[in-house]
Partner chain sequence: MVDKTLKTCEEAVAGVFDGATILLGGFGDPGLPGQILEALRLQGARDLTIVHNGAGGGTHALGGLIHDGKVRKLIASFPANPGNQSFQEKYLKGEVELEIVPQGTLAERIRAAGAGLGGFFTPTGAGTELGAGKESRMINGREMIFEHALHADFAFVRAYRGDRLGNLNYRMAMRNFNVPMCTAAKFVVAEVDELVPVGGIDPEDVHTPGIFVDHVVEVVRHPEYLKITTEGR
Amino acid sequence: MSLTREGIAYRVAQELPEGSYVNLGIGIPTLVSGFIPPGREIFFHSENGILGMGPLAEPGHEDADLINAGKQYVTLLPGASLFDHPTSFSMIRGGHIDYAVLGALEVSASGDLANWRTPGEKVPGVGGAMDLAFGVRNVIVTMTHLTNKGKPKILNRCTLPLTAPRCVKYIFTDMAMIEVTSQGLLLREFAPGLDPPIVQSHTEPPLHIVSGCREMDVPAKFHRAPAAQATR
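Just the structure of this chain, alone, in the form predicted together with the partner chain, please.
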């Protein structure tokens, strides 16, 4: 068993504390906002100058002048604010954003992140990825544990060009929740039905299993059977 994409997003959402300022990347991170526990106040930031974003706009109710960094039409919650790019990236680079939830291609044992140049990609594009990786206090990576060829994405050393060195704090995958520390990678949680040795077998660097390492608390609807996982 492992987690669906929604399952990863669900698990990350539980981790974000009340009152935190959060930037969500494209892909799995985008799903996180849908799983924030009711009543918990979280402020979502978008690079193009929005703090306090609400859900995507309902079809037919889009505002032509209000998109997020992924070019989707969004809404504002009460207490939102609007600003220009220099201010928006002051929030990011100045360490004011508490959490960036980002996708990743590779993460190293020391927290190096590679997520801006895919192998074989012809036209590069970095967007705000580097600013987020360098500037945000807590960089959370969400990704599938393995490439679609079944190779580990958590490596001793990244092979792809880095987005930022030593920036990742937590890795949430369909198999595990891992904390990156100066002492190495700590395995804190594993997906339902897995165990630490299985997670280790799919992870290149050694994992230190914390006392209290436990199964992830994620609803059954977000679990995925091994077969489904193998075909991904």
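The structure above corresponds to the form predicted together with the partner chain; please give the structure of the form predicted on its own next.
No partner chains or extra molecules come along with it, only the chain itself.
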């Protein structure tokens, strides 16, 4: 078994502490705001100028003036504020955002992040990824564990152009939750139906299994068979 994209987002949402300021990147991260536990207050930030962002808008209830950095329609929570790009990036560069949840193409054993360019593909630009990677204290990566060709995305060294070096603190994939430390990668949780040796077999660098390493607590509706594994 492994997790769906929603399963990865659900697990990240349970990890965010009360009262934290959290930037959500493009892709899987945009789903996180829909899974915050009832009663927990999280202030979601979008780099295009929103603080107090709610879940993605339901079909038929979109507001053309409310989008996130990925151009998806979003909602606002009571007390939300809107502002320009300079103000938004001042929050990021000034160290006022506690967590950044970002997608990734590759992550290295030392926490290097590559998430903005695949050689040969046309891209609009790096966007705010570099600012977030350097300006936010806790960078969380969400991604599938493997590429669409079945190759590991967690590597000894990244092969793609870096967004930032040594910035990733936690990696949440459809197979595992991994902490990046100066002593190496710590395997803290594995997806339902898997075990540490299976996760290691799909990870290039060695994983250190922590005491108390356990199966991820994610609802069954977010589980899937390995054959159905999706790409980022």
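Residue numbers count along the first chain shown, from 1. Just so it is clear, the structure is predicted and the values come from calculations on it, not from any experiment. Between two forms, the rigid core is defined as the largest C-alpha subset superposing within 1.5 Å.
The two forms, fitted on the rigid core, differ between these two forms by 2 Å or more at the CA of residue 56. In the core-superposed comparison between these two forms, the CA atom of residue 76 travels 2.3 Å.
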